[in-house]
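Next up: a single chain in structure tokens, the form predicted on its own.
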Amino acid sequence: MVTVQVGKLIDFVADVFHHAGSSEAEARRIATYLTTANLTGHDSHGVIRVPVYVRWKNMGAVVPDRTVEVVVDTPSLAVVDGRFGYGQTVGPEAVRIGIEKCKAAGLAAVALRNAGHIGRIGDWAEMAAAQGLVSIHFVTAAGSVLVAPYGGVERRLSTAPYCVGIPRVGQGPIVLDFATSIVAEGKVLVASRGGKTLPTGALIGPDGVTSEDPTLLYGPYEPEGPRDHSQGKGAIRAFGEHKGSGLALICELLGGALTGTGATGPDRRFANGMFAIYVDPKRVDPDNFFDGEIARYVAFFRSARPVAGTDAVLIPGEPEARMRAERMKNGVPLPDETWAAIVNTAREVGVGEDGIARATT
């Protein structure tokens, strides 16, 4: 296990993206979303990304430095393409004017297509509870089919992700942010990499048997070598069997269909939609009786007698809360395997020795 403080891992994963074509403020905004992600806890959709990342933009699945085409604009409502520029790019350019217009309106809705990977949607949810809105978004992940629906063995869904965030006067946002199947595919790649194991019975396939082998989803590989998901035979599983897959329909739907990226397929080029709902709490509660309702009800939920093993009850947000402070005091942990390939990667587009030793001393 190697552990990099944070400010040194931003630094290095910065220096691995301008090296790799972007610009200096895109590579660190790309280094600093990914170190994010690690910080709360949410490794699948952290710096382990870097290779998978560099990979795409040399294959040409995304273009540096790209910024969003607004397709449809109203006052309440906006059709954003980002061009299959890095979704820690384009990702924030759509929330910003989500914000915007529902700080002007009281409630909007942008649909994002065709962006590159964006991310831990908790991040969107986060810089909207911020501004305080309220915001919902539903999430796919067209040509990256991965996820075998409810009753079935094949692949037919992305893990569509679902998020919704609610600000809190004072405190951190609920942050409910979750793949719609069992694990997101960024866990079976940590655990490819010598992470943490997959829950019990995560993937299934072809023969309906399931499993937490992430070669079943890969296929055969070397240890520091490519994942690529489309040599696997397998399938990760919905969660909550028919409730997570009808809600990953929702999200293929909403997310892929209504955005104009398209539900995902086979033969499709990778890309995130995203149509997100943005509402201002003080527009529909002039009374302002939600803030109020909001510290009743959560001291109601997390009073509940946690079962044993258990310290407490939290509310969704806390979890990532805590792991952030204790990883911004103590370091990122990265396992040997995810760091050797992050560490190849660099020295693939150039960063110097000197460079990647800064990361670790």
The other form holds:
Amino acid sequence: MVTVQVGKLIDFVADVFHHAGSSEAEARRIATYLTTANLTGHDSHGVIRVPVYVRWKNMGAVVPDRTVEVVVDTPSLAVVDGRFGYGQTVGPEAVRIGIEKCKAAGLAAVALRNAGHIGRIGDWAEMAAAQGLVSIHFVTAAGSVLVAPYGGVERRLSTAPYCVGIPRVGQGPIVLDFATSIVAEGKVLVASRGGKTLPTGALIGPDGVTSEDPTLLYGPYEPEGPRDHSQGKGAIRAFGEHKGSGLALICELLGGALTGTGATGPDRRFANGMFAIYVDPKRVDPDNFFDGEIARYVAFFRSARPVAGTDAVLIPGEPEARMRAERMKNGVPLPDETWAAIVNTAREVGVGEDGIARATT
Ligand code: NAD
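Switch from the form predicted on its own to the form predicted together with ligand NAD and print that structure.
Complete assembly follows, chain above in first position.
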């Protein structure tokens, strides 16, 4: 395990993306968002993605320094095309438009189409919450087909995340942010490499039998060898039985079909599509009831007696805030294999040995 201090990790990853063709500003943005995913404990969406992002850039699947094109623009609605730019550039651009419109109109919606990977959706809810806004996000990962719907044994859905952010006075926001699959694919990858095992019934085989065996997703593999999800015959299952599967379908239809990205399918170019709704609670609630009621209800919610083995009932966003505090202080732990892959990518794009050494000294 390698532990890298946050500032050094951002500097190093920014150097990689700058060498890979992004402006300094974009490179730093990508590095900051990826590192934030690690900081919040979502390692599957953190710097582990550096090699694949660079590979996508080399293939032309994602384009450096591309900004959004505004397709529809009304006082309360925008449709913006990310034109396969980095999600860390076109994502915040789209959110900024939503925030501006919402502040002016009280309510706004933004459909973002054809974005490069926009990572952890909670980042976008946190950005809106920092401006005092509630936001709701429906997302497709078009082109990625990994998840079986409830009642089915074949892959038909992406991990289609859903996210809601609610600002609070004097405290971090409530951020509910999850993939609509039982686990994100990154967690199957981790399990396949000997890491944390999958929850019971996370995968389903072509025979309809549920399992926790990663070979269902990747086919047979060598311990150190590559993992290719096109080689497996099984699927990850949608979470929450018929209810979660239904929510995943809605994410595909709103994040994919409504935004113009297209819902997921095997022949699509990879892109995230996000349909986001922004609400200014101050406009809905001129009497200022909301803030106090959130505090009262959250206290009531949290006061439930914890089940054996847990110390407290948490609210969404709390595990991330705790992890962020811990990793800001102690650094981001990265498995040796993950760090080696990032360093290899750094060398490939021409980062010097002194730059690599600086990250860990
Ligand atoms: P997860 O299963 O870890 O669930 C995270 C959510 O559950 C958070 O809101 C968290 O605060 C809450 N939570 C966790 N433990 C809790 C507890 N004990 N009590 C109360 N709340 C708790 O998340 P996931 O499904 O693995 O998704 C990981 C990340 O991957 C998310 O940030 C998601 O946006 C991202 N993602 C992105 C894409 C994409 O295409 N861009 C696709 C899929 C997932």
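Residue numbers count along the first chain shown, from 1. Keep in mind the model is a prediction, meaning the values are calculated, not measured. Whichever C-alpha set is largest while still superposing within 1.5 Å between the two forms counts as the rigid core.
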Using the core for the fit, does the CA position of residue 199 change by 2 Å or more between these two forms?
yes
Is residue 218 among the residues whose Cα moves by 2 Å or more between these two forms after superposition of the rigid core?
yes
Residue 113 C-alpha moves between these two forms by 2 Å or more, core aligned:
no
